[in-house]
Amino acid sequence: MNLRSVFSFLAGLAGMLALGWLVFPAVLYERIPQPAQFSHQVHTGEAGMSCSDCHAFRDDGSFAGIPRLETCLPCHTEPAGETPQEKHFIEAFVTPHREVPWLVYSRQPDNVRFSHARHVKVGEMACEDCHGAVGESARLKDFQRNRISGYSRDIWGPRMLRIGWKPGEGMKMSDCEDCHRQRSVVAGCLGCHK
């Protein structure tokens, strides 16, 4: 083998792992913008509000999840700001009273049972361990959702290497293993599996 074909064999070794890597993901998730803008940043922020405030639980321990619109009515039935995006929330779903079709970044798959409240209440996490800073965001990121399984980037995490991955940057099994490994929780398959 000579040094030519070594160096062919290279470049294209690292074109095909770049392909996989870079584009392959670009057409294996489209990007879905939220049906209204929001900021977190605000809420949490100038507003001096909790995630509690908005993603409650309900009277039997269950999570709520999404807000629904009776949620944001007390501060927004006229705008409260001046932004486009304010405007266009009142006249698209206060206005008219219509629930926000919002897109989920972490409904997690079927066969997966998943207590929010066992998780906040009695193992004390706190939000931005499973969902990262979202409470920080000055805006919705797109929904990005896997053609082939039609679930949410946010699942697998920013990075298909995962190198340099975060707590908050991903939900899938061996995030959630290692998070119970690390706090000595033994929860077994059928524990988070139906």
Contents of the next structure:
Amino acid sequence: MNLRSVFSFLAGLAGMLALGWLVFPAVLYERIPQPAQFSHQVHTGEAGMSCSDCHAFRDDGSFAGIPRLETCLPCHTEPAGETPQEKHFIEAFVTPHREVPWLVYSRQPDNVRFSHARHVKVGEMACEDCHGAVGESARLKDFQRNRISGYSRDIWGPRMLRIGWKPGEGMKMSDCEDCHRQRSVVAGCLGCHK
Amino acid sequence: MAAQAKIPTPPPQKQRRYGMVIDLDRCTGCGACMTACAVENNVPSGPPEADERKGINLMRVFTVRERNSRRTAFIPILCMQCGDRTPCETVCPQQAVEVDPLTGIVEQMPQRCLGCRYCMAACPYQARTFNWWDPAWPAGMETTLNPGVAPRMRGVVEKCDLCHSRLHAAEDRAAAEGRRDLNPGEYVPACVEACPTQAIVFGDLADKASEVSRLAAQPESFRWLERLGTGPKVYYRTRRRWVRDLARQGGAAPNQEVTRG
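So the form predicted on its own is up there; where is the form predicted together with the partner chain?
Now the complete complex, all chains and molecules, led by this one.
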């Protein structure tokens, strides 16, 4: 084996890894901006709200998820601040009474069943344990849609290799399983699938 | 390791063994359970060529007549939720069948199923059906679908899972009140609820105080093909001697059984 073949092998390997880890994700995910901008930071900070003020449980224990427009209306029939984003939100959605078609970062595939009530009320977990520090984000990042599956990139998480993975980065089945295993919570397949 | 020690371990979950007792003397063969089952579990009606063999029925009501007599019995057959030796779980090459350690429900995962149908051959109760077509509903009917049940695609096997979406909903309601465990009667499959003569009693067989445990222990109660040792959790009961004899024989005595191939 001469030096030249070793070098060309390593160069080829590096090239293919770069293709797979850098180029492929960029091609795979389609970036879609949210229909309106929203600052969690302003709402949890200045306005002093908590997660459950907008992302609430229904009486039957199901989770309402992203709030509807009516949740925003008590404060936002008129602009509360002076930002152009808020002005756009009021002109495009509040005045014509149109629901905002939010793109949900953590939307799971159709065959997944997740009970927020069981995790938050019985398991006493915090929102941040799975969702990360969403409450401190100043703006909504672009929604990254997988062109093949249609799923959000947040299901896989931002780290392509998942090295140094932290809670709140990604919501794959293996992430659920890891947490369940650490806490010795048994579930059959249909415990989380439907 | 120090960080791992802090992870809270909740108390172990309650072990349940969901099962039912079907009173054959009350069954009128009306088929309400079949309809309720199909509606609950998003079972499409299928194309015109979907016959008894190729159509999807997670629950079927059979008619049994005694030889040389006019006596008739109606027998609803669903997945027997075999608890001791589960034939479909053993043969599945994909691990798409699993007996839930917590509930005892035999679960089928359509996303894992590759459609080899070994489980259908292995099931002594013929309680499994194969999806010969992709599901399709007439226009407008998709609004009536149950959001708690994922539709199954063409090429996979499906079966009764005791209305798992109803178990999920009951668990959600309990969790909203801060309870880990369900109260008896909170979770009831659709067939049990739909039966107009209340022929089906559903509950936790592990709970010795439950109605279903009491009925299952009575001498009028039996299970189909008990000699196979599959340990079904679906019991039947009847005061009619000939139906019980039929069940005990299971078609033929073990030593006279004809096996082919």
